[in-house]
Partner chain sequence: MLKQIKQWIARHRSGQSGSTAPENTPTPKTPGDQLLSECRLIVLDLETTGLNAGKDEVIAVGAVAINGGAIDLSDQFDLILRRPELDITETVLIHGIGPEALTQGHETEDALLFLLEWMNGDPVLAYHSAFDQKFLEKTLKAELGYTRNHTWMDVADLLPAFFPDAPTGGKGLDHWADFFGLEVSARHHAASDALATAELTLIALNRANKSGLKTLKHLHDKLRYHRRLQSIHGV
Amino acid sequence: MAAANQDNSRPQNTRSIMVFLQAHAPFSNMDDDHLAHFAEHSTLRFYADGDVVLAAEDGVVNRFYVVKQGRIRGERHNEKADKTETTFEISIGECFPLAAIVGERPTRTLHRAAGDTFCLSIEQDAFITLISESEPFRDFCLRGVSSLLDQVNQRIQTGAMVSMGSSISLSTPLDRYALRNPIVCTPDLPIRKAVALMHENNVGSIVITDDNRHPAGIFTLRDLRTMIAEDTCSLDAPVRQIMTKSPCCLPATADAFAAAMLMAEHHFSHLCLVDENNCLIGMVSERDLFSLQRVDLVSLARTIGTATHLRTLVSLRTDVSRLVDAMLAHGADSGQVVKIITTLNDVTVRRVLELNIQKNDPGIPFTWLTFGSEGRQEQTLLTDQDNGILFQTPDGMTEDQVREKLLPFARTVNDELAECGFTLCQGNIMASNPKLCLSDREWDDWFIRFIDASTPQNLVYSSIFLDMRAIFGPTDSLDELLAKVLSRIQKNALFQKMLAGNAFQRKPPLTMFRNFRYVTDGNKRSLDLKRQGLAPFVESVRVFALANGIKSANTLERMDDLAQAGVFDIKDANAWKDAYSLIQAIRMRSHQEMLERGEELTNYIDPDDLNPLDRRILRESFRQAQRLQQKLEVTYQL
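Atomic model of the given sequence only [the form predicted alone]:
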């Protein structure tokens, strides 16, 4: 009641400004006293269309502005093109110039009113007071839109927490959850005594180490059950005969997400933590990582990987949606979640292949390839098949004879994957297509023609086949193939420019006035978050990565590698990663909501259905895509 009385005691003008500010981030997270400080020290200024609000020649910036009505346009002179370009638009509720006032320097961008515009502004003293006393305001001023992204992720996690309960974060370092004094033994210890040690210490595993405490193997209760069931050796045999050699290890500084991905990929429940000298310092189990309700990443991956019937795999796919909710509740960001989904997809594909080999082995070794978003490890719940086969032709056989054996097998696998929820590719980008079931020689020839021809169709294919990964079978031939492809692209400036031109056509859905540009082939009020939102990042980053010899296929990893190589400015790379992740997070949340309503999954959203914060950050994310494309435009003189 006192707070209400205090609010009523403030002048009407102050209260109205506070109400306006509360509708926009970061002010929506600030205390009333800090909002009142802003309102009481603010001045409302009017600028007619075309008026200059800020310019470099004005000197060190000493005022902070918030757009109350209208728009502000940022302009810079492009010396190469000898013309003035609009670099950004600032809308209602947005602030400027953050970098200049924080850095106590002149602005480098001319700020001009676009239409009749009103701005609230405070002088530097009031700004300093707010940045020193208000944590949300300080965080926003120092990190900009990245701080708002945290709010969105936190809200997504809070929503998932309602049903899943609290737990550790996947970003937590493993040393917080590892057993500091793991039970160890020598390789010569009899299995009977090793089991006794495990029983005495109430643990499910024992690490076998050498004289320098380097992990040489691991023995678990599951290994014991298998040994007894299959009668492989006696309890008096040395543990080295039955241990799993070369156990997977991680440094203690690694996070829970890295551990979970390793466990899911390899279907084991324990891993060793080591120091910089590879000496054992701890153990972590899947039980340490997760306490989810009935399903977790590692156990689900293991269940999929050991399924004995196709119908089991089909039924297990429904658990993936629940797992996405669970991972969000555990603090996984969108980049982690898509890798989790991709890992489970990989495990499912491998198991379908293994079951079919058991029933009808084609008798020819092969590598199962995956392309596009699966190749980049960026799949969501909405996915189709983009796959192929690479093989080495056995002596005495022709390539066509090998295909004759592999294609019926591939058709069965494609059909069964469709039953598991991986819809058949409408463009027939599948292993059952003879054009995508090729020998290593044929794949190499295909890429030579692909790069040299640069036809419109090949440029369309670039978004699929240049993000290639093996998920089953030997990888040596693929590694050799990809090394050749990368080398050829680096040497072919024309192909790079054609790729850049194709990527530049993937325009983010913003008009020149920062309004949303809706899709024309569907709901008129919809945005396609995949084609309009994510694709501009994916396509542009791929060009820079291939041109600079970056081997990673994942978009976020490519951005990190390009920043490390000096191709991207680190601040730019971080902004682009944040923007890409935000769009992906909104897309995944939309998919979860569609599933809850029993609707068919699509990549379309109506921005009017989003709250103001999500709309603002989505708009800012699209603007970051425009900035990335501007770099592409300048680099390749498009």
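Since we're looking at a predicted model, the values are computed, not measured. Here the rigid core means the biggest group of C-alpha atoms that line up within 1.5 Å when the two forms are laid on top of each other. Positions refer to the first chain, counted from 1. Compared with the form predicted in complex with its partner chain:
T220 is among the residues whose C-alpha shifts by 2 Å or more between these two forms once the rigid core is aligned. The two forms, fitted on the rigid core, differ between these two forms by less than 2 Å at the CA of M430. After superposition on the rigid core, the Cα of F504 moves by less than 2 Å between these two forms.
Switch from the form predicted alone, shown above, to the form predicted in complex with its partner chain and output its structure.
One chain, no partners, no other molecules: that is all that follows.
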């Protein structure tokens, strides 16, 4: 920025436009000369509130715009509802139209000024010059918003890599991944014997070396499969006839990224590692490089599932957090990560239950239920216990007698889960609460009352009890219960409307002017990503899911199912899924950062701590939540 200011050979107004542009993507990544080209070829136009800036009738788009002041609203006419809907908003520093100018077609959306607005724009000629000369600009325009999403994901990944140290990063020298002393044989060994050697050593490949230990070829199980299937060679032939000659080699000092690129480029699944004399010292497989996190997940789950002491389980929680880092670093999306956290949490809960049954069996079969975020399989590292028990009363016992046996057991389990990091539920929504340790008949009664009497408290509970899942014990009785609950809700329009009204209360944190609306308590500016960011999605989606008999409790799956059922437009569903996942990703990253600083985990963030790109993505995600709520509003006439 300073460079542009000091450059006195350019007119003041050109410089000031460059400085303006530099504060926004993609201009922040562009060279000064390209920014100057933009500035010098731009015109500045004014649009009063409500003026049309760009419309389909204008024909093929021949200008590219950046909002300098004010806002632009995208409007599309909804044929069904016969009304105009705002499809997007473009504010200061943002560009439009991307798809239309790149596709050399008219825009499909009416662009209208929202408030008094100034836009800078360049003609197609200048646009093409910039596209061809500036790589960041080209990237941005050709990939459009998806490239913004990529940038956010990239940043989330980079951040996670830093926090992991270099242990799993792709810049780690290869020799850390490499298998030392790989299985080798001479070129003259019969194939049958080479395969026997691989089998004995339980490996999928063998390196064929010459007398000086230089790699001459490589033979893998995949080659064997091809050979047998295509009958190209006899098993008694020497391995040199079938091996892949001159295998890919890299020095041990090369990094994992180089190896990954080489493998991806040539579709090799194995690479030889050689020393400075080209002698074989090791071997790297694709699996070694790419499935580290999967191996960790599997082995971690196994370790948790077989732990014999509570304290082992407690200590394994740090590994879960480390795994989350690794997952994010390897590009797993937030949907995958929360599912994995939930899976590991499930394993932990099951193990705690199993250990307690071993020590002190209550003697009565039961189903352990989870509600809320765990029920939806959407847990992050910050998680409360929301659980309950469903049982079938054995003959000759009353329900209270069963509870007498189950409640002390549940109490111990709740306490031990708390030690493992699952905070005790402040609302006492736990299995040790007599009101939540019920027989199948009692649960059914409970839900009938719940649905018929829509008290305010019940509506608060709806976010917990209507997202329910069994994680331990028989599941049949829960399936029956759920089917009854769903059909009751589907028949009860009043309950649906009250649920919808309740979901509509949770407004995304945006002001009328599309700025962030901050939580008011305290003097710190903060947003609650869970209650203000995710909840509007979760709650609205739940209403649609329950009303349409969707069985899944997971918000992303519910959206998929609703799109399949034709309740949601597929494009809308995808936009909402993206938005929801991005808020979730930003929330998880901030949790990881808090952990690293040794702070208590909260769902609050200060948007000022985010970079401009994340802020913008976050704002757009909240706007998607508003659109989803508008759908709720229209559907239920709120």
